[in-house]
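The chain below stands alone, shown as structure tokens; this is the form predicted alone.
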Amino acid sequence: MTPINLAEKLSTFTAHWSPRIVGAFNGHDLMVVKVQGEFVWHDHPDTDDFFMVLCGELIIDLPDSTVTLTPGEVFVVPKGVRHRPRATVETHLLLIEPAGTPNTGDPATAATKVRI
């Protein structure tokens, strides 16, 4: 048991929207990722989608409305619903998510996770 240092595990990598898996929480991954430009739209029917900033800024689009985060802040969006993260800048997020979740809400598009 060590503790996990995200700033040592971002530095590893420099591929956007593509999430590393640095630990476990009762089944779920713990999940480094660098983003910048826009993601796709996309739900997850099963489980909720959690994003919280370490650097950068954060754009969520929802249906009716955008939530922008700002490091150290948190934001969970809920089962179903569609949402499209993007960012004007490269930013850090931490993610949290059940084990195996695809980050597209269909294994057929999402990126491989990679353990680091």
The other form holds:
There are 2 protein chains.
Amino acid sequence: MTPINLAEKLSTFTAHWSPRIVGAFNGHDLMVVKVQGEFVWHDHPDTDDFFMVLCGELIIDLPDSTVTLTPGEVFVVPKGVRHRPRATVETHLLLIEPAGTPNTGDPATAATKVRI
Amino acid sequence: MTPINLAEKLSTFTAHWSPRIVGAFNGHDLMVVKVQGEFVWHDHPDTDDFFMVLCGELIIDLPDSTVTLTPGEVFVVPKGVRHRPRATVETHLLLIEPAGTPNTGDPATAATKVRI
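Go ahead and give the structure of the form predicted together with another copy of the chain, now that the form predicted alone is out.
Now the full complex is given, and it begins with the chain already shown.
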């Protein structure tokens, strides 16, 4: 029963594209992640994908467009829509996904999500 | 397919304790709200309650403790746990609840959630 301080959680690691679980909400994992560079194109057939930028700038390539998110902005990639997150500067995100969702859309290539 | 700028959404209204729906995620409403003063004690028997402070300071009274949240902090009230949010200064929040959840826990007293 203590607040989750996202910046404090983010200060405990340096790896990119390696989400850390910081809480739980209605069967979903609340996660923070540091990103820089390009992730892989992927989709999640069974879940929407929630992104909130805490610092930096996140670019999400979509099949027919590109969105750019700055701090305080949220974007939800609808389930089944292919997307590629990328960032030119180190960017910190809050992510929300159903517990167990592979971050690449494929369990074989997904990062292990460590709880911190 | 555009980013949701939370500060921009919050700039469109002044009412307190009147959540506005700004997006959707896996059957949940994404909402912003401005709060100041005391809300009512209530619980949500079927859903956890997600709070993230964007600016200001949120105090959440719980049955046996009180938590204080500052900007960048998240707190999840587990389903069924009674709580009373309050704020001494105007505070802006991101809330996430299953679509249709009454903000007071009771449809009879709940605020209408307007989509903006």
